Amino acid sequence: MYSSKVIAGIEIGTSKVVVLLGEIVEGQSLNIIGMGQSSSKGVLKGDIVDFHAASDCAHAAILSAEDQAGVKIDGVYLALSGSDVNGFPSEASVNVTSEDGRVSKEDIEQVSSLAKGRDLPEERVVIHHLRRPYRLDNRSVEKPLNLEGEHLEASYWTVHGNARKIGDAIHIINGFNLHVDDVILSAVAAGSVVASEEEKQNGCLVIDIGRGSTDYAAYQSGRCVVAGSFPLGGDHISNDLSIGLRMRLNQAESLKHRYGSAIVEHKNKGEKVWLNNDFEIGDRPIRLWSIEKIIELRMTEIFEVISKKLGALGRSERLGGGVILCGGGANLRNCEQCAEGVFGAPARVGDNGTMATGELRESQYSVALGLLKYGLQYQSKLGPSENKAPGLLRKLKGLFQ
C-alpha cells in the first residue's frame, strides 16, 4: 500500500542550482508542487571545487523549493555530470543450458551478471549499466526468455565516475539532513523527458549543453545505449570571445547573449556592433562576423567531440529520430543548424511539454524534470530501473564513515 511521498530532483550545475519538488501519490502519479533556484558557486566544469560555497547555494535552492511547496522533502534524486564521468562497453555470452534449448531466467541472469562483472579501480564507481538488446544466435532480441536458441549474448555500456567526486555531491545533500535515493547522469535524465518513444526507437541523440560541461545520451531501438560527459560548455565560448576579441570575461558573456549565433549568419565582415552598447569610454565596435565565427568554431568542436565518441552510433543513418538539444547552451541562436551540420540529421531544441507547462517547458529544466520521472519509476510498482548499478550508494556511504 502506497502513501504520498515528496521527492526532489536536484541539479547542481556550474551556473545554477535547480530544485524541483514532486509529490508521488499512491506510487503511481506525480504532481510538481515546488521549485527553487539559486546561482551556483564552487562548481567548475560540473565538478565541486569549493564544498562550502556549493553547499550554501544548494541549500538555498532547497529551502526555497520547500518554502514554496510548504512541505519537507522525503527523498532526493541527484543529477551527475562533470569531467570525470566515462564509459566503456562490456559484453558476455553463455550457452543455453536447458534440455529443450529454450532460454531460461537463469541463463539471462548469468549472462547479465558476467557482462556487468568487470572490475573497476577502487576510486571508480559504476553509475549506470545501460543494456543493449540481447543477441540470441546472432539475432537481436529484446526479451529472450523462453525463446529457442543455443548462444545468448548480453552487452552493456557501463557509465562510471570518480567515487570521491560523486561522494562530494551526495554529501552536500546529506548535509541538509536529506537522503539521496539515487543518482542519474544528466543527459540520461533529460532524455527521459525530451525524447519521445518513437524517436528513441528510431535512434536519437540527446545533448545537454551546460555552462561548464556537456552530457550526451544516444538511443537505439528504444534504449539508451551510450552516455557520457566531458568538460566543454558555454563558459568556453565566453572565454574564447574574451581572448580572441580582447575583452573582459563579463563583456564576452554579455556579447554572447546579445549577438551570439552557433553559425555565421552575417557574411559581411564590415558589419559591426558595439561592445558595451553605451558609447562610453572603453566602448568600441566589434565585427559581428568575428563573434559568430568564434562561437561557431567552439560549438562545432563540442558536437564533433560527441560524434567522435559515438563512432558509428553518431552517423546520420543511425539517428532517424534526430538530435535533441537541451540545457542553457541549447538557447544559443542557430544551435540546431550547427548540430545538423555535424551530425547530418535533423536537430531540435527539447521541449518538456509531456511533463510540464509554462516556464518549466524550457529546456534548461529538462534534467530536473527527468530526475522526478526517475523518482516516480522507482516509487511505482515497476520498481528500480534495470539500468541502475546496484550498490552505488552503499559503496559511496563508506566515504563518510
Second form
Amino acid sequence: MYSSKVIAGIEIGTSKVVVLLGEIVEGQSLNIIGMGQSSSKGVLKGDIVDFHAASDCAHAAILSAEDQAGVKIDGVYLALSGSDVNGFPSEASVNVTSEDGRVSKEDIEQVSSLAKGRDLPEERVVIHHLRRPYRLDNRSVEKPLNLEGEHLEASYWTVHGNARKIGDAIHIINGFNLHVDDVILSAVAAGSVVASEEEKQNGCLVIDIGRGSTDYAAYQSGRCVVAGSFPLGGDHISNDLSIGLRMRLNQAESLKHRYGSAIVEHKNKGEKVWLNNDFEIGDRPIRLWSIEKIIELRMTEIFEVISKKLGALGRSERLGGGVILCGGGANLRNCEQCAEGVFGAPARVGDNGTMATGELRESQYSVALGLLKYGLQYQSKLGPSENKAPGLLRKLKGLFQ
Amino acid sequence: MSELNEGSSEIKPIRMKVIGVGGAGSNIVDRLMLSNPSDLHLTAINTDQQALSNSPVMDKHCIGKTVTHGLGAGGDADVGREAALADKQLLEEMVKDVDLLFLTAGLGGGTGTGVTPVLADIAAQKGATVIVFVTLPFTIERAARSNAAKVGLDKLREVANAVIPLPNDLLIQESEPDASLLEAFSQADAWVEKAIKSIWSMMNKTGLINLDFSQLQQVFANRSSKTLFGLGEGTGEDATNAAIADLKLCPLLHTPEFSKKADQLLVNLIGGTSLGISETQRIMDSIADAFGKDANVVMGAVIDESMGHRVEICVIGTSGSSDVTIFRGRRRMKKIPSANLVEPDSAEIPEKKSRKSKKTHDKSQKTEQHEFSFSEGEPRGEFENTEGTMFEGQDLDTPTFLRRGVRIPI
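Hand over the structure of the form predicted together with the partner chain; the form predicted alone is what we had up.
Zooming out: every chain and molecule, the one shown earlier first.
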C-alpha cells in the first residue's frame, strides 16, 4: 500500500481565485488532479477588503476543484501578495571557533540563527527567510562547511507581512475546515516554476504582474535573494485609461485588452480606434497613440519601481538570465520590450512547460503550480508521516488566540 | 500707440531688454532676433568668445575674460559666477535704466547657472522688474547637471521677480516622437520666445483691454517661490474656446515645478480684429476662476491684425504675496461705467476694491467653470477611497501620465 496526500495550491488574487489540487505519492512525485477557479470579489490591490465576498469566491473555487478530483484536501499552500509585504536584509557574522580553522556545523547554525533573529516591528510576521550565499573571509561561498577561514557571515532577505492581513487569508481557508500548511510569496512560488535552473544560476528576475499587485523575486547563483510585493497592477492601467480618456472603467478594461500595448507602436497620433465598436450612440474614436502612451508610462513605472527596490541587484549585469514575466499583466502586448527597456536585460513571458501541459501552461497559473511544487518539496523534506505546523502558523496562532 | 494707451507709453516708453546668458540663453535671443519686435533690445552674453562670435545679435559681450580667457566656464557654475563678479561693472552698465528685463538661460551648465543669478540680482537692485525664463536639463543629461540646475533655480528665485522654469522633457512632448535632439532643443527655445513675445505685445500693442507697466509690476511686486505659467493657442471658427482648451492642456501647468493656484494673476489675450469684448470678458473670467478664485487678476486683451483668426492666451501668476487688491478698473468701465466714475480716490479704496473684485467673481458665476479642474488635486479614479500607494513621495495610484505632466490628446 502506498501513502498519498492531496495538497492544494490556492491563490486568492484581485482578479480571480485559482485552486490547483496535487496528489503527492510517497512524498516523491506530484500529480495534478484537479483545478477550480472563480472570479474574485472583495479583493482590492491584493488585499482582502470584504471578508465574506472573498470567502464565498474562494470556497466556490475550492469546492469545484474537490468535485473535479473527487478527493478531500489534506493541506493548503497559500500564495501571498498585496500591499503589506516588505523585506529587509538581515546579516550576522561569527568567528570560526574550531582549532583547525575550518567551518563547523555549529558555526553555520549559530550565524544563521543570529541573522534570522532580528526583531520585527509589532504585528508583523516573517513569511520567508531567503538565504543569500554565505561569505567566508569576504569571498562568497555556497556551502561553507569544512572550508578554512576565520570569519563567517550569513545574510538573509527577510520577507515579512502584516499579521492581520495574512491572518484574514488564512481564516478564509480555515473557514472551509482546511489546514494551511504554509504561506508563500506569489513571486517566489511563480519563480520556482517559470525560471529554469540555468537562469537562476546566471541571475534572473521574476515579475508577477497581477491585477491589483505586482510581485517580484530576484535570483542570484541559483537561489532567491530578494523578493517583495507592491500594490500596483493591471487595475492601475485601466484606471489611468479611464481618467485620461474619460470613459468608464469597463470600457477602459476592454480597450486595454483589445488595443493595449506596453510600448508606443503607433507613432502617428492621428490613428484612431472605436471605443465600443458597436456603432451605437456614445461610441467615439480614441487615439491609439494616447492609449499606448498611457499604458507605456504606467508599465515603465511599475518596472522602474522594481528596479529601484532591487538597487544593485536590478542592474543588467546581474541579470544574465534575463527577466521573466508572468501573471495576467504579462499578456499585455510588448510587455517584454517594455521590461527590456527598463532593465537592459532580455525579457520573456513565463511558461509552465516544465510542470504542466495544456491550459495550465499559461502564465496565470504559474503561482498555483509553484505552490504545489513548494508543497512537494516541503512534504518530501518532512517525510510523509510528519506534519507539523510551520513556525509562521504557530506565531499567527499566538496572535489570534 | 493709440489714445487708449495715453497713461504710460506716450510720456515715457517702457524700456525692455532681453538678455540671453550662456549658450542656451543666446540661442533663444538669436531666435528672437529673427522675428524681432521693433523696440525690444536684445543682448547676448557668454563666457565663451567663440560661441558668441557666431551669434547674429548686435549687442554681445564676452564676460569674465580674466577668469576664463574667453574659453567658457567649462560647465562649472562657480566659474560662471566668478566670471560675472569679475565683470560686475559691465553688467551694471547693461541693466542700467531698464524697466523690464527678461533673462533667458539654460540651467545646468556653467555660464547660465553661474552668471544669471548675479545678473538678476544686479538688475533688481537697479530697480528693474526681472523675469527669468530658464530651461531645465533633459533627464537624459547627466544627474550632475540637474543638481546644478536646481541650485541655480533656487538662487534665481531669491533675487528675480519671477522665475519661469521650463523643463526640457516637457517641451519636447510638443514635438514629433522621432524629432532629432536639435529639433527638440529648438522647440524648447520656441516656448521661451512665445512667452517673451506675449508679454511684449501686452505692453506695446493696441489693447482692447490695456495693460500698463505698473500693473505688470504689481503682479511681480513680490519675490515668490513658485510661478504659474501657461500658453494656449487656438485657430478657426471657435478660436477662443480652442485656445482655452489648448491652455488647459499646456504641459507646463501640470508640472510640480509650477504652482497650481496664484495670488496674483496676469492674463493676456492676443487676437485678430474679430475678437469681441464680451467674448473676451467671459473667457477671462472663467480663466481667472480656474487658476485662483481669490487671486488678484490683471487682464489684458490685445488686437493684432496679423493674427487673423488666431487667438493666443498667456497666463502668468505668482503666489505667496500680500493681499493688495488690484482688480482692473478699466475692464469694468466698459460694463458699468458709472460705478467706476463715482469711485473716489480716498482712503476707502482698498475696501471698495476688494468688494468690487468679489462682485465681479459673482457675476461670472458657475456657468462653464466646472469644466476646469486643474487645481482640484489629482484624480485617483477607482482608488479614490483606498490608502495611497506611496513611493518616493508620490502617490502611485494617481495616473502616471498626470504625475509626469504628459499631455494626452483625446
